[in-house]
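Listed next as structure tokens is one chain, alone, in the form predicted alone.
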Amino acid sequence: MLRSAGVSAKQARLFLRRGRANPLWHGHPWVYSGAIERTEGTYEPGDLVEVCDIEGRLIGRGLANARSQIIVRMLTRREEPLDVDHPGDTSEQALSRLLARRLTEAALLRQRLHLPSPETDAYRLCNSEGDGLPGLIVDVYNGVAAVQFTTLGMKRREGAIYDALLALPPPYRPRAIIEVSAGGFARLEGFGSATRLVHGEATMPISCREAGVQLEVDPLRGQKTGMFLDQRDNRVAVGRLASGGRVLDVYSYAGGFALQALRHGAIAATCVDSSSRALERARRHAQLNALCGLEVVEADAFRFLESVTPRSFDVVIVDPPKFARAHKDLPAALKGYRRLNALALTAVAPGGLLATCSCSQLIGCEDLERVVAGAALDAARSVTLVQVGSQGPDHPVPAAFPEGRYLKFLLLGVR
């Protein structure tokens, strides 16, 4: 049982090894298991614990799970109380109020970002560590909240989180809530997870809008929470530069980049993906928006690019899935990214653009830039860096948390 905030005698305390506290003092939200020097007291997976440096100074409190390599995910800093207005609450009551307060703050940030808007009602309401709620993702599609728990600590408080979402003011109060299975995260953290309707009614697919494009999203069957919202601003940026051009969207999923390109005046767009279901969604989205010139090709990305006519597209986008899931995957991943980008550069017409992406957390922006430089050498092309991007502003990240900036986006001019 968690105790009230401010009473620490029975709350487990984790002391960090010498030299391992600096990232935490600067705001990094993760404590790795190898950083722990000793533990005072006991705790159950998902409990709230105190984190201290080797001198015993309180760094903050977080939710712990010894099953994970990330043993603590920080919720508060220093002596920040869980609840400033109800000091008599139990710790669980205080923690519930903290969760509600953080969700309200997340909604206020989206209001400042003008989300939702008449043009966009598909957006991220809560981005885990970026909104002070590690292990909680909330994506919204036209008033339907798709919730994903990636840590046991947050899953244990699902009732409080659902109550907090339903207590938000309009337009952030959801008309329906869907829990989306966390898959591998749930297995790692040790809890059951299934996709299900939690509250209200929602007809699938959900009709929503992204930057003026009408979409149909199915959180009960789609990838992630139903859509890759993090690329919205990058899709718009590429679309605006595609006017009058021929576009190739590789790893297209439901056609996000191609649709924005056609909306902004591209004369033709080809979507390439290995999923027939994703391509059918791309076709459907083109029909919904009365966009002409879309072609879909079900194929492996590398094999398609190997067979494409050289220098035949004005804008090429490659947005592959994660190539590196662990450090042992890095060498092969870097080779894969280099080969992919060399093939993509071969397909770009002189004076055209290549938009290349990586969502591999272990590969930084500078790593991707070096990969592209090597790919340009392999393809005998000259490239210039036009724009560098990441995930959209509704996917905020703590300043001291580079791991949270997982999405890398490079826009390159090609000669």
The other form holds:
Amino acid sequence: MLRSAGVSAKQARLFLRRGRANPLWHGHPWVYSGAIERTEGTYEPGDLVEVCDIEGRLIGRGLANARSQIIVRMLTRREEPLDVDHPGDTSEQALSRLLARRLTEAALLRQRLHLPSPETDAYRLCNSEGDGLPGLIVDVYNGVAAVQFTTLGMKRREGAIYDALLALPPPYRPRAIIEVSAGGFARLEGFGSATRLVHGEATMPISCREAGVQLEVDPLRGQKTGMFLDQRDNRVAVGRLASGGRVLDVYSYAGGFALQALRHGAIAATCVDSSSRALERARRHAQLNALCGLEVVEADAFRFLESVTPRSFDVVIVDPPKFARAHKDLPAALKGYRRLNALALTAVAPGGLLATCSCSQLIGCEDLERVVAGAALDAARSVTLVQVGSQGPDHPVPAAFPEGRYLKFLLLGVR
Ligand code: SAH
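Show the other one: the form predicted in complex with S-adenosyl-L-homocysteine, since we just had the form predicted alone.
Below is the entire complex, every chain and molecule, led by the chain shown above.
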């Protein structure tokens, strides 16, 4: 839908099919291409557009990309102006001011959450839809911002976003900014993205802290933006319960759960991951924090669990990567989770705990509970649900956007 020369730059208007507007009125931030009845005007990928119901009532404005299944990501609701000081202004400058305002609000929320703190200076400053900035992730590691664009609309405004970050007050103004490539998202949305230093100076790895544990994070070479910040509170919760126990941390990455467990007095912790680089970091982290008792095993999680001595760990954590990317993957994914959890349950000593996670957006908490019940049957163990969790509070989600609550965390008592 390229705009031809001479046509005015007036915003295109997308009208939704009857019955498709309701979730958006309630604050769901995504418009699927199948929900569009008709389009008035033309737009280029990443342009700001108006979204209306079939009656022509303005639901709000968002950034559009016809290449994506999610054709619009909403930025404003109803008549809410882009720029409060110039209510009628729908220009690119007004949009820049909106982005800056939203980042300021994101920083204020983190301030309320006591982030950063002396114990934790690795946190998420901006969680995409949850901070009213769909397509923008900002993770901060000791003052260095790792920025990831997952939509073309946001990538197109990267200059304004970097400026807005640098205009934040301390401690939120970053001393350096790194863009972290968004790989698959970039291909899907049709933009180039590379991992690169955008502003300032930062020596890698970055020393930072999570709940009192000293870490080294390298956004230029790590997974995601460098670490999996969403599990912080779950790592602490499990760590506290692991004192005196033997811990098995499967899909450990750089040792997140194991380190908290050792710090809270676990006798020993075994990290299992297929990435030797992640395990090297885990070992380094144990050293940095003078924690003894860490063992690392480079292995496929399933293969490892198949050969582990039954009932030999007091606390087992399984935190696998996404098993389901699309609806068609669901049956295989559910089977995979069931098998994984059955194997993990076998490793738990009677009276111990299993912390099991899923980061597949398509698998709900109740799905995971059912999976675990099936796994308990397979492993001939009985389990009770001790605690249910999700991603930490610096990963907020709009209330009308269950898709945003992708991380499921169940803590189970095992007999
Ligand atoms: N628990 C970690 C995050 C885990 S992310 C934390 O708290 O930080 C998922 C991890 O699974 C990654 O480190 C990845 O290297 C690892 N992984 C992916 N496939 C694997 C497999 N087949 N076997 C073992 N580990 C795997």
